Each structure stands twice: as C-alpha cells, then as structure tokens.
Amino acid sequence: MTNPEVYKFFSDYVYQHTGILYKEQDYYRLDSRFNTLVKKFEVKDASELFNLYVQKITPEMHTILIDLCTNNETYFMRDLKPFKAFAKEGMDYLKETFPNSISYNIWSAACSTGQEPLSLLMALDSFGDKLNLNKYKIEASDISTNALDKAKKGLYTGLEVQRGLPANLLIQYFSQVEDNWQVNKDLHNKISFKKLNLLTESFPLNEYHIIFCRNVLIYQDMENKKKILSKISDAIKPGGLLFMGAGESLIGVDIPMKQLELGKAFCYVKDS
C-alpha cells in the first residue's frame, strides 16, 4: 500500500508545474506512472522513489515525470466537424475579417503527437485553400518531451493511422515505412514544433489568427482554466477564432469572446 504522502508530493508537484489536477479520490491513476518509473530509476518501490525524488530532482527526473502524467491521447481529425468548419467556413471568415493579409498564423497549443496540426493542413489541402497552402503557418506546441520527439518523426504505427484517418488521406499524405506510415514531407515541413508549458509560461501578444486548443482544459481546475485562457486570448488577434473541445466551454471565464458557429461547430471569436 502507498503512503498516502507519496500520492500528495506526487500529484503536488504535477499540478504546481501542469496544472494537471489528481484529486485524492484520483490517486490510484498514479499507481501505473509509479510502477514506470520505479523500473526506471531501478529502485524498490514508490516508497523509494518518493526519497529519490525528495533528495534531488534532477532535469531529466522532471520531464520522465511531466511526460507520464501528461494525457497524450489523441487521433487524427478528432471530431472531423471542428477542422472541416476550420477549413471551409473558418477561412471564408479569415479572408473577411483579415482582408489585407498575405498569410494566417494557425496554433495547435497542445499537438500531443502530432495529429492535430496534420490534421489541420489535411482539412485545409482537402476541404480548403488547396492550392495556397504556403499562406498558412502553423505553429505546435505541447508540454510533453516525448509527445514532441514523435511528432517531429511524423511516424505513426498502423493502428495510429487507422484511428480518424480516412483511408483516401492515408494513402495521398503518407508512404509505408515496413509496418508504419510516414508523413510526406512536404506537409509535415510546414509545422514548426516547440515544447511550451500553457500554464506557467507566456504567449505571444495578438499573434494567431486561430488557435486550436483542445481537450486540455478538462483536465485543469477553474483557477488555471481562467489563467490559460486569459493567455490565449490575449495571443489571439482581434476578431480571431478559437477552437476547443466539444465538452469544453467559457462558461464562468470572463474573457472577451463570444461564440460563433462555423458550418456544423462551435469556436469562439475575439472581440474587435
């Protein structure tokens, strides 16, 4: 049985430097992430790695840390409503609102491994501005080191590419690499990655013309949901979009957006 201290330092820690919130009813989630690292630190059990941990935290302790209790799950055009709206209605906007100019600055603010912004440029070649996708510069950012490591490789196992993914896309945007898929260069060339914590660190101001932000601020209490998005909508330009996950709102969060709808989804839009 783990001491109920392991459980508080652990969850502690995650949340003074994620925001990431395991309440005391959610510490079994911990137990996997424990059973990880205990192999990897070669020592006993979590009783002992709390004492490693207590000792000295190393940068690299960090990041194994971070990684593990960070939800990385995530699939190609998750929800296809949000990047087919995105695609077609979203850049009709775009051109609208933003008439003077040459290019737009795409975020995906939490990429995990890489889906996202892939899926964006896919929705955008495909539903889209097929034919001018050099005018979109689309930036990705996640706080986990490893998600980041694969999704600069744009190599994803079988099963990955089968999930959202239609078949038509799979074959036009990726080659077979033995038993996985790459992603053609030409598309993933156009994503510049960087690892970025939402929570503590800063964004810039009045940047992007739309930000995907999606299925992360479930995952934070309000005090950090306000935080986040007092950030975001101060890196979005006036009159641009955001996009978040289907169960995720603004509701009790006083910032100076309203909600649009776009074809068949839902987004938010920065007042002028």
Contents of the next structure:
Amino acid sequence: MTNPEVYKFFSDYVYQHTGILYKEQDYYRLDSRFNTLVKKFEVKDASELFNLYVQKITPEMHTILIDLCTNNETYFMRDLKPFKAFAKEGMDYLKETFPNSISYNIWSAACSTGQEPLSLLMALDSFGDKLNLNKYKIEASDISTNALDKAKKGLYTGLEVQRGLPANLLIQYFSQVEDNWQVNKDLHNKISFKKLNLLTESFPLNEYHIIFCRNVLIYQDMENKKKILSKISDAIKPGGLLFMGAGESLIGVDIPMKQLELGKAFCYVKDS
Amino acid sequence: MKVLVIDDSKPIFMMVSQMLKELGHEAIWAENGQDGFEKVTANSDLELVLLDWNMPVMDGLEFLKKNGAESFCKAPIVMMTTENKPEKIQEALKNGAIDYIMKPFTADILENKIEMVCD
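Alongside the form predicted on its own that was just displayed, please also present the structure of the form predicted in complex with its partner chain.
The complete assembly is shown below, putting the previous chain first.
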C-alpha cells in the first residue's frame, strides 16, 4: 500500500510543472506510472522512489516523470469536422480577414506525437484549395520529450495510420517501411517542432493566424486554464482563430474572443 | 445501419459482426465475392460493404471490378484485408473502394472508418 504522502508529493510536483491535476480520487492512476519508474530507477517500490525524488530531481528524472504523466492520446484528423472547417471555411476566412498576408502562421500547441500538425497540412490538400506548402508556416509544440521525438521521426505503426487517416491520404503522403509508415519529407519538413510548456513558458505576441489547442485544457483546473488561454489569446493576431477540443470552451474565461461557427465546426475568433 | 461483411473466414465475420453490433449496427455475411453479389442484390437497404481481398470463387478485386462494370452496389465499399502494400491499396481505391482497413485492426479503427465513410 503506497503512503498517501508519496502520492501527494508526485501529484503536487506534476501539477506544479504541467498543471495536470491528479486529485485524491485519481491517485490510483499514478500507480502504473510508479511501477514504470520503479523499474527504470531500479528501486524496490514507490516509497524508495519517493526517497530518491525527494533528495534531488535531476533534469533527466524530471523529464521521465513528466513524460509519463502527460496523456499523449491522439490520432489523425481527430473529430474530423474541425479539420474540414479549418481547411475550407477557415482558409476562406483568413483570405478575407488578412488580405495582405502572403503566408499564414499556424500553431499546433499540444501536438503530442505529431498527428495534429500533419493532419492540418493534409486537410488543406484534401478538403481545401490545392496545397501550396509555401503559404503555411506550421509550428508544433508539446511538453513531452518522448512524444516530440516520435513526432520528429514521423514514423507510425499500421494501427496508428489507420486511426483517422483515409487510405487515399495514407498512400499519398506516407511510404511503407517494413510494417510501419513514414510520412513524406516534403510534408514533414514543413513543420517545426519544439518542446514547450504551455503553463510556464511565454508565447510570442500577435504571431499566429490560427492556433489549435485541443484536448489539453480539460486536464487543467480553472486557474491554469485561464492562465494558458490568456497567453494563447495574446499570441493570436486580432481576427485570428482558436480551435479547441470537442467539449472544451471559453465559459468562465474572460478573454477577448467570441465563438464563431465555421462550416460544421465551432472555433473562437479574437476581437480585432 | 445494415453492413455486409464479405469474408471467407467465419471467425473474422463473427469478430467484425460483434464489433459492429457494439457500435449499433447489424451485420450480414457473405463468404466470397459471388455470394456478396447475391447478398447485395437481395438487400437494397445496405449502407456499407466491408470486403476481404483473398477469397475463393470471386475475390475482392474481382467483386470491385464487377461492380465497376455493372454498378449493382450503391453502398460504399471499404476493403478489409491483410494485404497492406501501397500498390494494393492504390489498386483497390482505383477500382472503386472508398477506403481501406488493414488487418489487424481494432474496434476504434472500424468505428472511425465508418464515421468517415458514412458522414
């Protein structure tokens, strides 16, 4: 039986560094993570792990813990409608709102293993105008080093490429490498990946035409949600768009953005 | 939604049928392309066909080609096969399959493909 003090120590640490909240009733979800760490650091149990972490947390120990406690669940074209709306009505909207822009800055703020930014590029080709890759500057960030490493490789299993990706896009943009699928370089190279902590780090001001920040804020409490959304709002150009996850909203958050129906999806537009 | 599963393996049909049932759909079985053609003709309310590639009597590609020539099947056809080479996927799409599921797959992949195809 793991001591409640151990759960509290690790859940507080994770909360402090990521905003991800493990409430007391969720402590059991830490058990499998403890098991992984116990094996990794070759200690006896969670109490010994606690003794190790409580003395000193090296950058490596920090990264391993944070990687384990973030949820990297993702798939291509997740929920589909936002991607269709982004590529079709979203691009029409940008052309109208930013008639002088020759390129558009798009940020996938929690890209996990890379499916979201790749989906954005493929959606532009599949549902929107024919793709002119030079028109889009795609940035993608995530807090998890492991997830980002995978995103940077662009190599996915047969199961991963089938989740959300129509077969015509699979054969158009991926090559088979044994039983895995490697995304083509010309698409992959359009994305610049970087490690970023949405909670603790700052973002550039008025930089992005569109930000995708989906299925991240559901893991945050209201205070951190407000903090992250306020920085996101500052990072979007006036008139720019924010896409959030299904079931996420700006309710209770006071930032200068209004809901906008775009095709069959909803997003938020920043006041001009 | 009524789904026709054309696959010569009964265990695979049982597995897919169970997955479809859990997603709220009804599955009927055909054990090869020829049987599939007969089932399509007899069931005008089909909304989706899941089609294996390698089968006796009439294989999946022959079924697609026959449909290409005769347009007997109005429902979208999704290949569901162990064939996983890009050239095979390309060939199936070229001959009228709307999407492609590589075996092995999971229930959430099937759900996701159905959502995309039937949206």
